[in-house]
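Only one chain is given next, in structure tokens, and it is the form predicted alone.
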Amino acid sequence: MPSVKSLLAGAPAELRFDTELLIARALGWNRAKVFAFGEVEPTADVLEKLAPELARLHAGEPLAYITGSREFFGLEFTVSPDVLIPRADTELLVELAIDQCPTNARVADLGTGSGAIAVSLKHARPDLSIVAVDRSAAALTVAANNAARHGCDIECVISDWYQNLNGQFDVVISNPPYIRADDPHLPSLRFEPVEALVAGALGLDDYKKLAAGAATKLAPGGLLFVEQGADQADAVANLFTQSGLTDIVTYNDLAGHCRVTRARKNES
């Protein structure tokens, strides 16, 4: 039987950390124990479970899809290939919404995917009334399960952006697809749903829809928050201005990248 140490030795350097996590998970250990007990030989049952997981990891599949889970904003979220894996970059979007959503606001999270934004926001601000929106029924099932997992009362609606939404919202929040169709990084994201990643030749198609719909679906004075690519802030701001939105502000993430844009609908 191979030892823990030999299993680690067979991992490429860039996969070492994830390999440690998979081994620890299979053995019911923490990472520290993986280092301390490298000579232990896992049982045949453990290896039978671990071997295909390591093969998937070496084939490029993200760890989150292998384990079915990803931490976001201090909460653990179930994920599947039906949804985008939540990224730490998106936590800024949640932080801003927590700080700026009016009390008892009605909020729509468009393109909710796993529900990471909607659930994190509701968990931190129970006063908010949140509608999680996605055009994928499979994604909404994941979002609903995550809401239930964390005891968050969230309405889930199947809709292509604003299409099936009733009434107006005080806040609309979204991490839409924003990758260009010819982006060279797309092959490395091949396990994630392409419809949650790509938005036309310039990566701006869905910002146009979000901006256009805000004219009728945002309440007077309502706020629109979106995540964007680091080089898209000016283009997104221009689209929002052309749609009549005002008070446009761009926020940088911890790496100094222009990560979130906020806009407001006029009061009148």
Contents of the next structure:
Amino acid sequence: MPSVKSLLAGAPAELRFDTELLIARALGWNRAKVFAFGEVEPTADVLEKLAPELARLHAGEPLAYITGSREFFGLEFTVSPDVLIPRADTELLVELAIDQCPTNARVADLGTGSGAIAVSLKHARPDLSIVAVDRSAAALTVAANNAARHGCDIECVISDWYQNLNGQFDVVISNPPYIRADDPHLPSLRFEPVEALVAGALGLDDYKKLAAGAATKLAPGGLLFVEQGADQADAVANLFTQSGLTDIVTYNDLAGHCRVTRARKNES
Ligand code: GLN
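So the form predicted alone is up there; where is the form predicted in complex with glutamine (GLN)?
Let's see the whole complex now, leading with the same chain.
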């Protein structure tokens, strides 16, 4: 049987950290123990499960899909290949909504995917009424499971953006697809659902839908928060202005990238 050390030696340098995590997980160890007990030979049972996991990792599959889990905003989320893996970048969107949602606001999270945004927001702000929306039934099942996992009472609605939503919302929040169809990074994201990533030639198609629907679906004075690509802030602000939204503010993420745009619908 191969030792822990030899399993690690087979990992490409850039996958070393994730390989350590997978080995530790298979053995029920923490990462430190992987270094301290490199001579240990995992049993055949452990290896039978671990070997295919390591093969998937080394073939480029993201760790989160192999473990079925990813931490976001201090909470553990179940993920499947039906949903985008939550990114740390998106925590900014949640922080802003926590700070700016009025008390007891009715909030829609459009394109909720794993439900990471909706669940983290409800977890931090139980006063909010949150509707998690996705057009993918498979994604919405993942979101509903995550809501239940964290004891969050969230309504899940299948809808293509605003289409099946009733009434108006005080806040609409979204991390829509925003990657350009010809983006050179797309091959590295090949395990994630393309419909959660790509939005037309310029990556702007879904901002148009979000802005257009805000005219009827946002309550007077309501807020729209979107995540956007670092180079899309001007284009998004223009689209929002064209749709009659005002009071547009952009926010930088921890890496200094312009990551979130917020806009408001007029009071009257
Ligand atoms: N920020 C993600 C990435 O670049 C994309 C997420 C999205 O399109 N909403 O990998």
